[in-house]
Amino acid sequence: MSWNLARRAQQLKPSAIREILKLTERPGIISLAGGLPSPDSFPVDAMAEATARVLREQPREALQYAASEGHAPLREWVAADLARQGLKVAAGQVLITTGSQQGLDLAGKLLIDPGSAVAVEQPSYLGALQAFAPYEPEFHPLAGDDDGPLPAALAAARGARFAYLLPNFQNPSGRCLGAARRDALVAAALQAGVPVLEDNPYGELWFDQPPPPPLAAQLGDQALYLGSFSKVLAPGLRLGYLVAPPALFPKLLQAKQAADLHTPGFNQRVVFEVIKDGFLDQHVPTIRARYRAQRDAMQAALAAHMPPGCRWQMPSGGMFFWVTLPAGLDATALLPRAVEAGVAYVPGAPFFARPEAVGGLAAHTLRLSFVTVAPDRIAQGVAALAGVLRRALEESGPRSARLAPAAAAPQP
């Protein structure tokens, strides 16, 4: 071949659960694989009126290049929107970007340099961990347990040029950090010195009570902060943004012009049109009222159907269970034949930026989604997923006779 790709083109690898996602388009096939907000969740009128109003008032604006930094309206509403969180911010902080996917890419393409330590919850993000791997970092993934990474952890990436941090439901566990947690996390990361990246896809997504505050809030010029109009909007729209120090702002700035001069115009527009008057307050209630359904009917097919040894935490938000499988069974190799029982789902190891760290464990993790399908079908996917895991145990021998009985591990 006489094209000669760069050595950072090595490290761009096909996502997983893409190519998982490839198998739920078999009929018939109940998919507990992807990551995709609920589509009976967007809001299609109020798109749609909105975006009649953009075209109406403002077509040349809406339609003409825009500025890098976003829709200036619309950052002012975001450092609003922040502000009741407990982040305090000015709206000048907040770039618009692409989808907070970008914002992991700008942050990569800003702060890794080749060998570079990057600390990574152990499991984080897949997207993330695919959006750094071009630019080289040597991961360091930090111990945790169930209530999340540990401090002591964070406080020996010492040196790390940041630590990557999902404090809200994450993806893939579905945990959620607690008070005393965050106040520990945050108290390492200013000891040993290592910026924050905090990405806050899913805390709009709370079912009983809210999150904690941000872990930017109590960093300050420490942390860098994601966030993302797909889950309480649409992932079509691709809208996001990302909320720096001053310091670090105009490079980000630069590195976003570079990369495509702006996220669009009329998605801004349109977005800021839908929620400048509270649109939010009043639908994404509905989005959690909804996905509360589908989880409590996941957490009940996996207690009445789970095998012994299987392993589990309700999450208290978000769209996903984590689930640890007895040791042997490995969630990659029977992934073919959940599919051929008619089920899917997102082996664990994926998630892992350097699986052996965790001797084995990841072998024997899966993710579940339940926020596109009914709880009916929930159920049925359960049970078949469990009816594979059955048979994979019987086949194992003896020893699964000795495993404890399945259970939920208790909420952080």
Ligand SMILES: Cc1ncc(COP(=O)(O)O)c(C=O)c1O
Second form
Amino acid sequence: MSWNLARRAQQLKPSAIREILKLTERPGIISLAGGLPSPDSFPVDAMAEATARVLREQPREALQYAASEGHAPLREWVAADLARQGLKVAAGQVLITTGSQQGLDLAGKLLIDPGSAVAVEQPSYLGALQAFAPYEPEFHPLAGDDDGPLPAALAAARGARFAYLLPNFQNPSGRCLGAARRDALVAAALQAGVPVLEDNPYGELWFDQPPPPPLAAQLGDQALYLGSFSKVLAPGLRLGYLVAPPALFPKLLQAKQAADLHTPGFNQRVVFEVIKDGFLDQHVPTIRARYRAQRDAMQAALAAHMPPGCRWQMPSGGMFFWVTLPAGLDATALLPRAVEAGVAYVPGAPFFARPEAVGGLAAHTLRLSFVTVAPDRIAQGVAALAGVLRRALEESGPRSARLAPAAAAPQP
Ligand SMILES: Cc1ncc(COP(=O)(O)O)c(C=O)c1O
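Show the same protein again, this time as the form predicted in complex with the named molecule rather than the form predicted alone.
And the full complex, kicking off with our chain again.
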């Protein structure tokens, strides 16, 4: 039987990261590749208690079909929490989604026609590029500098269906936008009339100070905003939310209904039971402290071991370092050698929607996660990676070593 695939199915590509993660399952490999939160941070006891309480006190409601919008008290909690961060929205604008990943798909379904321009950072979250791709957008890469995407580039995206922006501790680059760049991007978006899809799963994972308020706080009805419980509670719950302007909400709800009727009501009730009395105010600081120590270990190891010509910025939150290698080195080609040496990372190239727009930069970037590996193993893994890079530099001779300091600035 030969199946005739829909055109959109041809846009579905195997995830480069999943293929790589398979390699890292080999015993003994120190994996700096994963994008997963630390399982040690999952609040198992609180979840167990809340689950028992929901089954005891509201079993039939929790096990029944439920409203497509989401569990009303959870929507109200989200609206109140966003208000604390400076984003004032009504609970009626909050759609509870099956992970924020579903929010990306729903936004794509609602807003992208084949050939529509969608502006994206370079690099950007691979899962979003994959979610949008079946709707056949024309990705419009936003040029940037060390501080983030350039406001002029956003202004030039006039006519795009939306710009997909990750202001806080971006996946993969770890970069957090400063207040001045946020203001300038907001001004550019307003002036050019470009809607913004703001994705913020990492904002609570700050190490020194909270990031500035969301872009959506200034953009009002020109923004969609995505949040997630994956990084502050547990990703297995598959709970996220999409905040939409009232004009868009009914269509969004219809798309949600068509997709999966509603996000599991049982999970929503359990999570609401866990968080309703301020649990996250105690819990999230413990995640921050854990990740900060791991970030420090990775920063120290990179500084101690990486060969000259490698560049990175220490992230002030989130889960990732983004490393730019000397121009002669290709991170994808070097991965098998790194795995051989006992360490895995994610090459940067798949995170670029339009790698050709950054003149070869994509090939010599890589992402390192610091959250699932203990500090001593981080040091070991980074030392092994540095050894692989040094040998590759020696092999490629003095030419690429000379090129090293001139490596193009990493695009956030
Ligand atoms: C930037 C970004 N957005 C969205 C997601 C999806 O998260 P979830 O569906 O678990 O809420 C992730 C997951 O890693 C992410 O890194």
